[in-house]
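In structure tokens, the next block holds one chain alone, the form predicted on its own.
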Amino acid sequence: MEMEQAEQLYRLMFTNMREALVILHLDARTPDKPPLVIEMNPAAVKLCRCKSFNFQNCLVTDCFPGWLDPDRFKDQCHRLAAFGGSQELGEVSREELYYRIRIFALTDNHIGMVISDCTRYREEEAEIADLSAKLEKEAATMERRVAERTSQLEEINEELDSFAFSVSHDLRAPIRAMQAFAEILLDDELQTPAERNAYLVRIKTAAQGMDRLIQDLLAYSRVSRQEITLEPVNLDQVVRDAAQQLELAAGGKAYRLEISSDLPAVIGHPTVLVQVLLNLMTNGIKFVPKGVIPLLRIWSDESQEYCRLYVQDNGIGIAPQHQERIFKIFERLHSMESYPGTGVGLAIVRKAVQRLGGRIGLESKEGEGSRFWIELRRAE
């Protein structure tokens, strides 16, 4: 290739490059002398800020003020001129654009400097970082859902184990009693009418106990699986309805009930909330020392977002080590003879409150009564 043609091709490439290319002259004999700009392609001229540019004695720091450290750049150029090679000088940000600078040795006295616009690359990096952050957030959300679902499945498995135990023990107990008493009635012909009547009463009592347990299991199943649509619910009406049902459930047993006025509205389900209140109030009048007239107090506290409804009794209280147990299905703290029950009522209460998106808690000391609370979101 002839020299003239090679020169023409070089000029075409130099002129049409997208990257900015600057040719620097360096006096290798005087290390303290900074490199001078001797030529720029059009892309570099667009970036140049030197108004007196004449290709003869301009400094890089005059053409690109603030882009490079003058002393460090001078040393880097002299080192390349002496040993050859190339060096990346990093990125510079100007007017919301990003540029990457690289210098390389041409001759012992000449250095080339390439300035590449890497703004698009940085934008893509930012987009990738944004997508990564979103993915991490989605992954965290998914992980939390999996953990919640795992916890629910573990709770269901625990309930199934308890249910299997109940079927094999609690339900069979009254059946065995009825069978035993029936066999006595059939085998012993010398019984007096009073003895026969006593056995029949025991059979009836066992059947009633089994019926209560089955009814409680059905109630627990309903509250666990039924479709619940949340809506604003007036707690005043809920407490009044529960109080009316308590009169029937008490069976004529005396008790006192004090209800605070102006209870707020919450987000819930009226039927489910009546069931919750009725169970708590029924327990309140059941678990009291002998000779004590049950006293129930109901009131509420409100925060900006939630409402906490309290049901307090003057009963026998619950020791701290049992205050979590009592919300598990089939958990009973007392014998059937002292305080009859199925051990399902408070499990129904907790499951129902959870289905309403709320929380339930307990404050109690043995011999000093109990204070149950349920916390639900306030209605707007």
The other form holds:
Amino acid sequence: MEMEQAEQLYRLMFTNMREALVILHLDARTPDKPPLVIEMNPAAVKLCRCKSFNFQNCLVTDCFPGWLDPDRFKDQCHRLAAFGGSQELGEVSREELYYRIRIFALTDNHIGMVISDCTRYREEEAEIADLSAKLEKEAATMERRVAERTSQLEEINEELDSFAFSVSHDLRAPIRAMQAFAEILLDDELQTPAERNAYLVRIKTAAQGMDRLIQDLLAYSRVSRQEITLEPVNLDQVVRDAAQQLELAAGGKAYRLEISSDLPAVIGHPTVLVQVLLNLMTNGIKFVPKGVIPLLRIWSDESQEYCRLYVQDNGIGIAPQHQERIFKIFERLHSMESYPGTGVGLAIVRKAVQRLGGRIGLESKEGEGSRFWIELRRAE
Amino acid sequence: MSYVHHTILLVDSDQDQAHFTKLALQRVGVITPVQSARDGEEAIGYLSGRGTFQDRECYPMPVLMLLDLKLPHISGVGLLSWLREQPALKRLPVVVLTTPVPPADLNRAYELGCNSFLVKPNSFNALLVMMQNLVQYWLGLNVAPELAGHPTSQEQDGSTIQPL
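Cool, the form predicted on its own is there; where's the form predicted in complex with its partner chain?
All chains and molecules follow, beginning with the one already shown.
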């Protein structure tokens, strides 16, 4: 290639580059003298703020005011001119655009400077950072949800385990009793007719207890699984229905019932709510000291969103340390003779209230009666 | 063989089961009346000689406790843990005689120093065989530890479980 043509090509190349190119001259013998601009390509001219550009005595800091620290730049240029190599000078931002500046040694007295627009690169970087942050956040959320779900499942598993254990225990107890009584009756002729009779009665009692337990378990399973459509329910009606059923369930046992009028409407399910109320009321008249006539009071308390329905009794009360336990399935605080039951009733009640999207709790002191409450969303 | 001065304290809340155990013990020769407690509180009352249980003629200190783990209020494990903290009572041999419990409770019972762990059989005849073995071993072969007759009042105060 001829020299002339090569020269022309180099010049074209220099002129047409999108990066701003600047050639600087510096006097290597006088390190105090700042470098001067001797050549710029059109891209560099576009960035140049120096009005009197004349290629001879123009200072870099005049062409690009504020871009660089004059003293440091001068030193950097002299070092490069002496030792060769290249150096990144970092990023500069101008009018919302970002530029990256690099200088390199050309000769002992000349330095090349490249200013490239890195705005897009920066934007992309920011976008990537943004996306990674989002991704990280999402991953964290996901992880948290997985952890939550896992712990929920673990809890359910544990519940199922203890449920299976308790079911087998409580169902087998009456079977064991029936079998043993029957064996004694079969093997033994030493018993008086009265004893034999008593044994037969106990076999029958065990069978009845087992039947009650199975019925309660079915009720519990029903309330856990049945499809419940929530709808506005009139509590007046629910309490009236429950009171009627209580009369049948009490079987002639004396009790008093005080129901406050004007109970509100709540979001719930009528039959489930009647069942809940009936269970609470049955407990209320059951757990009383001997000789005391049960007194049940039912009233409600409303906030803007919620309604609390109270069922208070004058029974034996529940010590604070047992107040959480009593809602667990098969938990019984008392011996069978003093207060018979399956230990499923309150578990049904709690499950039902949960299914209705409500809460349940109680306030009680031993010997001073109990006040159970259920909290449900009010109907408009 | 019959066992005359061998009081057994049976702690079981299931009255039918308690009845079977007592009947089985009688049949295998335990002449001393088997004492029974229906729950942890009553057992603590008996062992510490409170109230009517002060009368050690009627309610002698047991040489062996048969313990069901499934008790209302204070669990069998809770009772065992109380017992092992009582200086005057902690050596009392305890045989757990219970319906099946989760492994955690079984291990806990051993950690708290139960001396044997038996699961109640379904059949009365099997229970008879079990009680026969139990009595032969624990009342016959086994050498019982010394127990202090009555816990001092200070020891009573040291109880971790307050009767309800």
